[in-house]
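A lone chain, given as structure tokens: the form predicted on its own.
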Amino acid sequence: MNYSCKILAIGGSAGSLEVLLKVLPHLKEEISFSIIIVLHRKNSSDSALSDLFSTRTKIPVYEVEDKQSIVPGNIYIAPADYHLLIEKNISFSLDFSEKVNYSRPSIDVTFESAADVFNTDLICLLLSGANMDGSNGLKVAKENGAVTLVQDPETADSKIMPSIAIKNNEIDHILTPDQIVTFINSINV
């Protein structure tokens, strides 16, 4: 399984932080793509999440700023209380419009935006969570040629989000956290 990838977009909610903290330490240091992480979290202006992730990986981690260019080899985290959009010029845009699936940032918004720009060079991964955010974004991504991944619900702290995504979409791979590490490390090899 060798997929062409410029962006790996990861979305999650309840229970997904634990998965990421298990996965990040095992990722290769040198990656040829960008990782964008969208997590449902409380509104706060601190950078505790990017600081936490930075202690778990040697890949540079940044909390996204509006109009920031997307550079391969980095991890970008959606800031709390903003939708994260990808622009055609390969930069980020932050949006404060109404919540989608009771969430801002919304995983659907980011997956759909990334699919519009990256098409077949996109891989979307949906992790543990307790609502239906991400399911429609995976559908749009798949329609645009992206590879779609979902955490195996049996390994998720909150099974609702991955279960709904699997029920409503044709998913390319359903993966355990260990399989997620192996998959990510095989991208663009």
The other form holds:
Amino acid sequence: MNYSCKILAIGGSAGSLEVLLKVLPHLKEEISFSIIIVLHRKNSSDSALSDLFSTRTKIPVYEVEDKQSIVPGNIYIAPADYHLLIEKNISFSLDFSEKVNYSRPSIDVTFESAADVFNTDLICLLLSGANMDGSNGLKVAKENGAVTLVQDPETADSKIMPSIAIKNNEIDHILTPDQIVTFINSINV
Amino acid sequence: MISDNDIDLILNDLHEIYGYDFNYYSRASLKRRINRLYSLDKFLSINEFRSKIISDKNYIKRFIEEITVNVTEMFRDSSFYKELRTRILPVLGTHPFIRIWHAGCSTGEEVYSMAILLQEAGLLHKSLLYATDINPGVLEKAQSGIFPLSHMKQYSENYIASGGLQDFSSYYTANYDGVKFKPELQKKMIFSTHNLVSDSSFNEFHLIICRNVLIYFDKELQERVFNLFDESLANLSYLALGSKETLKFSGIQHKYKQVDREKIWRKIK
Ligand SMILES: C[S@@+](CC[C@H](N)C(=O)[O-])C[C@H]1O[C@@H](n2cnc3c(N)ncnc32)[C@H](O)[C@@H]1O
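To complete the pair, please output the form predicted in complex with its partner chain; the form predicted on its own was given just before.
Every chain and every other molecule in the complex is listed next, the one we just looked at coming first.
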């Protein structure tokens, strides 16, 4: 079964970077949707993450700037230490408000905001992590008609985040990293 | 979840009754804040929420305090303060006096950081720091000069990373859970409410610092505020923005030149 979307939103914490670095090289170079990635990280050097991803994929990777428009075919990364929100006119806003789930950027914040704008045109994927973030975002996304995916906890470095999400929500698909690749490559085809 | 329609109604009420115009704020963040307040204050219906806003003047104070984001830090982004120290203050020091405007200063951590930089450069005595915000509540805190003790470890690290050489704790006296910054730092600060949406320019400055305020505005309002800053800056003076904000796409950018790597521009025309 193939799915369609305008946005694939991916959230991850501890252990998720390795998964993304494994998945990215296998993705098709031309995608008809955008990928938004929210990762928990130390407020270390900003551009390091987008530079790292750029070495693994030909899809253009951007570290989001405030009010940047979302254009299909790109990967956008939430900058360290700001929440990433999405506006109805399909652009980003950054927000330096309180941490959510001890995290900024918070996956919940981005998933919820994306759900409010994209409804059924959204697919959310939650990866490995040792945190509660993302679970509520998946719930809101599901309520708004999005498709929800979680990395199989058995394949996750830190099982807590995917396990909590699965326990608290009805998840459409639970996927191994290999299945994640196959799934993403079948979006909109 | 409060609908977009209800948000529009609430914003209209605020504008018509109290003169606060939030229509040009970035909607995603505003909607999140309003929803947060709605559940925080346990309203049972949108109508109850709206009538509270319409009829209770005291509640508006709380509304403004909670809707605006006041999170701030001392010496946040140490590389920014380093560039102020090494590139900007030496130039400002050549003036007989220095006027600085902190627009959207929140609880003042940024202003005290600046005062410390000026004092270490031997410039505080001839400086004036105008610190403004839309929210009177945060200005009261800023004026008190009292900050949580628990933050000092982080601030001290930020200070050292910014090139600070003193013992950071020499700038304050510690009490039970709060620290009070030395009154001499405060002597040159002037606190006042100022709404960037509706108030006009009130002086000419050598440096305007407006960090992490413009991210809450839409592009149109950002442009208006850039023009307000442009009117308030003398030639060859400086404008400093937050680390994710830029002058690059604005109508005034051709008059400004970025100094170095940080988000600091110099007015050149
Ligand atoms: C996130 S804080 C930034 C604090 C500090 N400049 C920093 O970067 O750490 C944003 C501040 O902007 C203020 N603000 C929001 N709208 C404003 C307006 N229209 N006029 C003046 N200040 C405003 C808020 O009250 C809040 O204190």
